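Listed next as structure tokens is one chain, alone, in the form predicted on its own.
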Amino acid sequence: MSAEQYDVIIVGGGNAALCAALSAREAGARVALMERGSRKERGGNSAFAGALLRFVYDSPQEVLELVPDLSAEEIANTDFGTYTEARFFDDIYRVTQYRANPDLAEVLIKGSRDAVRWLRKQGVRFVPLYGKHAPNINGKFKFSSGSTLGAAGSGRGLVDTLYVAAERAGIDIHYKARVQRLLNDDDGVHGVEVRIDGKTRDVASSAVVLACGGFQANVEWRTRYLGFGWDLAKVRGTRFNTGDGIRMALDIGAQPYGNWSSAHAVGCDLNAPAHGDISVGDVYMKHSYPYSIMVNSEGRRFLDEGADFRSYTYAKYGKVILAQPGQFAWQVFDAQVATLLRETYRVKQVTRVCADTLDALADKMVGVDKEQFLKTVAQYNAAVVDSVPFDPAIKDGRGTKGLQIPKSNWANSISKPPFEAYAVTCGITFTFGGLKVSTNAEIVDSDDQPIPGLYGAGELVAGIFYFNYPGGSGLTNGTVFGRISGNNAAKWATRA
């Protein structure tokens, strides 16, 4: 392997690096592939993902052809709305607190109509998220938030198409590859430095793409640039994201850029384990919370849990989690909601109690003081507005009255038996920092110019994420700009 000369080696193995090889492919490179896990292991992040794809439709009928399998009972019982540019522009930059780059939001937004399509040319087959994203409201689903369609078979499902579309495009993939260095000098990139199966070797090319994900599986770099107690925080994904895109392209003189000390982190199961389990997927997560009332050890609300759809609040609130007295919270419900929690909280893989009365809920509620839990249950009941007709379908503006810290949608009062609690902790999925590149995917160096040869796509692309960031759009941004880059580093490297 080490006599082989590529036009493009694509470093990583999740989505993001799959669409960069699939497009360099394309444009008729010869193209390689450096994926860190073993075959089993393979796809990154995106392999633990939900694989919903936010993109901009302006008319149910986008959605029908992505989806054209869809019976007519299910069309006809189907509100898919839609979701515009401006919609789409709208959510980046209100949950971004606007400090998204504009010009990476747009060619993300811009270019998600396009990338779905793209993906579905590869093979991948959608489905309407009914029930994660649309509730059941008298026979009808509605769509309301931008979260539509997702991948069938959800992460893995995604990248194993993928993968087959790369072996079916001639595509080299290696497997145990850990790529350590950037071969490069004054021209730029030439290739890397990869470790196969214990023996270090150059591997030359015209062009690199890193697609290799952020640091959030680095426990070191997680609390130096997270800050404290960030090292305690379960890693949702794949355990191989430890920044090393990051540091090389770094080594030889990229920009570091973006959102440094923030992260997507959500709320899992308690007793998830260190890092994402392949053999069980997506099953920690608990996204349900706007429906119940979330409580710390003290038997204290610390966050709204109704402040919005789900989708735009998720991933922020692990970390509000993490901050809390011992890093934990419970979520509660009541029999009046429970249908409508997601099947993750149903798997043998959950930390759950239930009981009769709420006083007997909390004695099981390990580490929580049950007099404050008792005390806040009652307040919050006192306060539920319950003149506003409760409608999970749309915000529905059913909150409480008079609480410090309010419930803005979805308050139901805590009270029809039998009650659940469910014991949650914070859980990383990506970092937010990492490397500047231009809108055509060129890593750029500490002087704004594109380092010759190099090329950057999905998590390790920073600026657009700060904060917060709307669900689904990660991996839009990953084939968005995976396309990108594997285009340009073909054309770079086929240059006449």
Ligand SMILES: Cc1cc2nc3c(=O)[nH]c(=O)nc-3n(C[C@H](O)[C@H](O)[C@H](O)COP(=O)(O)OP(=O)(O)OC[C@H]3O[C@@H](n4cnc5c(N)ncnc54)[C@H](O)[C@@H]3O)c2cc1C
The other form holds:
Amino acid sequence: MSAEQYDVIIVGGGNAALCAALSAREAGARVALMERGSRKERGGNSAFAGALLRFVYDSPQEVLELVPDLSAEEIANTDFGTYTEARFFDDIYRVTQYRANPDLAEVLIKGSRDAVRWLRKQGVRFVPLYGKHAPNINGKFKFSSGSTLGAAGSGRGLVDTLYVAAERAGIDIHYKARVQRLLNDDDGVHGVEVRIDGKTRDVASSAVVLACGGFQANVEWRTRYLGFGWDLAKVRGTRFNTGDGIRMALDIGAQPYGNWSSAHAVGCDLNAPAHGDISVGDVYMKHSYPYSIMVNSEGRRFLDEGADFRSYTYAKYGKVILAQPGQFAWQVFDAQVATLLRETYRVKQVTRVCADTLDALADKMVGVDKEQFLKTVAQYNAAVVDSVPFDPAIKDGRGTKGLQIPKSNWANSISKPPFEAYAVTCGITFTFGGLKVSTNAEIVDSDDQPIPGLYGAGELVAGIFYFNYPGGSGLTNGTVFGRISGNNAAKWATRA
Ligand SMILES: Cc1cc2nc3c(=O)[nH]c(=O)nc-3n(C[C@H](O)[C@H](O)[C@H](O)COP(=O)(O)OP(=O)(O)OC[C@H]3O[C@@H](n4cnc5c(N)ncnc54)[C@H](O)[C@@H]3O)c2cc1C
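Would you mind generating the form predicted together with the named molecule now that we have the form predicted on its own?
Okay, now the whole complex, with that chain kicking things off.
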């Protein structure tokens, strides 16, 4: 075997790619990983992630096994609850409006528990995401929506740990290696054409795993497939996910699949950079909106801020913000909920205005119709059903009555100064359209036949997420399908 020939080439350098590479290596294959970013910029969207991983557990004990270093006091003060397979299924089907491919969703859900255990074996440490996902109710933290553990050190920590494991396992890692084309013939895929450090060459392999992300950072494809206005969205994560893997596979007959006209997109700071900056991380997201009212430039509310827990609405609300005049909105809070705001509201890179009166606040909310805004707040305040107690730990049903656009939970009047408002626009996370894979992670062609030697994992695998997404499923999805793809690619490559 020449130095330039591998059993398996993994295209990409984020979580899905690393899980695929480690699994292929575990199965005995000689593996190369090709990452478009430099060593400093490695890790794709995975490096930007808050690194919540959604997974199934039937008892708090299962969580404790993953976080063995919690103190007795922390254990006593935490209610981890459970997150069953049935709930994960319900969550996926509900938020995707029952479009999720049931076979692929089943693989994700049933593989989720093992996925986090396997990550732990690779050296990844987990922590309960107290501040973000478990409100402290009377001294006890309560997890209630499947958003329980995250990787220590967030996405950066996760990715760095997996790179250490990959180096230790003897995987050849190439940085600044942009794969451009799959080498194929009638027998399938035999390697890649890659540009490494500005020089293009062919590298042979018996199998290839594509794990190089969606097309969210490709402004032209965004506009082409997601539609009008999407050229203006901010890219929350890496600038490298420009749909190369999807294009390369389509070029050799792979089947386009899933929700090409939709994406995971959130409310992020109006003045966030055009794409993510790994040196500051994900400080731009503005996810405390369930405690706000959101108004557009006309001074009107345009969505139900409290429709559900944040994890079940945040990924679809970016699209709604993009559809507002001028593609922006303001999230408005008062002092009653100020302590509930996430830390990303307290960073220096923030578009915030504060005032002691609503009138003065409105003057500072650039681009908003003041008269209508004050009317909106007055109508909203009058509609809050304050006989129901406010409880951020549950869907408290403290809503509004009689408004055309209700707020269904966590409704408090905007009445206690000081008032704060945050300007947001649409931040795209990843696209939902991509390639079709079998439950063995084989990329299939338009006749539903596996393309020999070609596997896929991560964002570019489509068919599970439509319209929306339950928070924390992306990393789990990449881990589950990364493991399957790496393992099967190795078996294919080393078959007798
Ligand atoms: C700000 C932010 C926060 C998030 N928080 C969470 C969270 O808490 N929990 C969660 O589950 N998900 C989260 N996500 C989503 C999650 O990060 C992704 O779904 C997941 O990381 C995707 O993994 P991946 O390996 O498919 O893609 P990526 O991690 O993006 O990796 C793709 C890799 O492919 C490389 N690449 C691209 N083109 C080429 C090419 N031609 N040749 C070689 N390499 C190429 C890129 O450089 C990159 O390294 C978040 C995303 C963002 C942006």
